[in-house]
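One chain comes next, on its own, written out as structure tokens in the form predicted on its own.
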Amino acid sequence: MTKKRVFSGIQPTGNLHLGNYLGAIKNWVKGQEEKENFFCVVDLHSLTVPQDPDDLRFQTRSLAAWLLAAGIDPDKSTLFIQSHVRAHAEGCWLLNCITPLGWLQRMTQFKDKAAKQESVLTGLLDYPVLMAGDIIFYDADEVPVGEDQKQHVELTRDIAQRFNSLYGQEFFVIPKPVIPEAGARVMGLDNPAAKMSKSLAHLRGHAVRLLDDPKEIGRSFKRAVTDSGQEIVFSDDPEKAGVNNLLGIYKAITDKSEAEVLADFADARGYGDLKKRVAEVVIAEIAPIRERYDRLMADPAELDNLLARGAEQAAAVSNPKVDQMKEIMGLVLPVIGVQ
């Protein structure tokens, strides 16, 4: 049986935190045996807002190193930087030319972000088209996303179907969004009613950042908001959101069932004990990843070789797809050897 193909992208915006790891990266690592995976550091998407060039370069390499350190295996999956493969930017223009403006203007994230900016860059409006290309240029069957990105995958489906309809052929695979069940929503330690966020990860007590040392991780959990009770249970009660978040983190780290998690805390002496034990399993999980990350960042030549290998593998799939698009849309392809 042919393995299903999966495309996953993540922006190099810094402040990588526990929510990113449990909500996405850990699941990516576990799924490498089951499916054909393309993992992309989407640096072009980062340009939709102003960037410091040196910082963007560092964050791009840092994120790639984190993914490798966390267990993305170049022998099982394709890991690459978006801007290293020409199909993404080039193919985005082709998709722009068949995507109605109204489709982009209705996107919730665009409206929310645009409302907070005095001057809105075209790239912010066009972000979903680039994302659509990221996915459909690889004929991806599935796209693991959080709820906040589901609308973008639905737009991707619309764009792919529109292209197929306009040109009378089933050229693009129609992908489907897949929302992970475990660890999909890690909430802020300071506010368990709000999702842990990169944009707030710099705030003390909000997030556990993957570059934090063990002592800082322990302090972050010690400050975590809970409630006035002492009962350690999974609950839908908003008052228990903090406890529920801590138990969810423990469950996602250990891969245990709810019953097994509760059994582990049957002898806990209140919330202080809960926070301490959750911090311990998080530290134990992150420590070896951090060590591998440090080794990769200390050896830029090896990191570059791994990324070049990934870009070559990705280009072998997506560049021919975009060339086929050009031909279908009526463009004259260059003579072999002329680029």
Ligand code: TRP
The other form holds:
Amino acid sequence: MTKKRVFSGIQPTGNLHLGNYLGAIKNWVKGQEEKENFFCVVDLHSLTVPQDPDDLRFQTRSLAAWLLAAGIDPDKSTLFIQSHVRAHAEGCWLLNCITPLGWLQRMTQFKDKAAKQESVLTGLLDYPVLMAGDIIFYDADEVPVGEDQKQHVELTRDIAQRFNSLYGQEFFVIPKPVIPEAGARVMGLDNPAAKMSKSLAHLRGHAVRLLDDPKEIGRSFKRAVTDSGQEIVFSDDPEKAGVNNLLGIYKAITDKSEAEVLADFADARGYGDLKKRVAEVVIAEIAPIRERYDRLMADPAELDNLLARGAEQAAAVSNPKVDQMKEIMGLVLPVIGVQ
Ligand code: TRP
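Could the form predicted together with tryptophan be shown next, to go alongside the form predicted on its own?
Following is the full complex, with the preceding chain placed first.
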């Protein structure tokens, strides 16, 4: 049986933290055997809002390095940078020419983002078409997305169907959005009522960033908000959200059951001890990832090689697909060898 093909797009924003790692990245690493995965760092999507060029360049390489360091294995999955493969920008134009403007103007993410900006870029409106191409140029069956991206995958299906019916053939696979198996939902250490957030990750005591050193991690956990009681239990009681969050982090890292986790803490001497032991497993998990990350960032040639290999594998799938599209749409393909 052939494996289902999965396409994941990740925006290169900085400040990766424990919530990103336990909520998503750790699951991707685990799921590499079951499906055929494409992981794409979507730098072209980042350009739809103003960016500092050097920062974008750094964040793009940095995210790729984190994913490799966390265990995305180039022998099992394809990891690449979107702008390295010509099919994405080129094929987006072709899709633009069959996508009604009204479909894009209705997208809620566009409306929300546009409302916050004085000057709205054309690229922001076109964002979902670029995303549709990412998915359908790979004949992806599944697209793991959060609730906020579901509408874009529905639009992707509509665009693919429209192409298929306009040109009278089953050219594109119609992809399905899948809400990934819930990874751990990690809450802010300073406020366990709200999810750990990238935009707050610079605040002391809010997040554990993958870049933090063991001392900082220890300090962040030490400061973590708990309650005035002393019961170490999993609980939905808002009062116990801090303790619940600490146990949830421990559970996600150790892959143990709730009962096993509680057994591990049966002899804990209070919350101080709980925090210390949770910090220890987090440090033990992150330290080798951080080390591999540092090594990759210190060896640009090695990272470039891995990314070149990913881009080559990705291009081998999507570039011919876009060339076929051109032909179907009536463009004259160049004769190979003529410049
Ligand atoms: N829009 C997605 C996000 O912000 C990122 C993305 C771009 C994507 N292309 C994709 C996700 C293709 C899945 C498939 O999260």
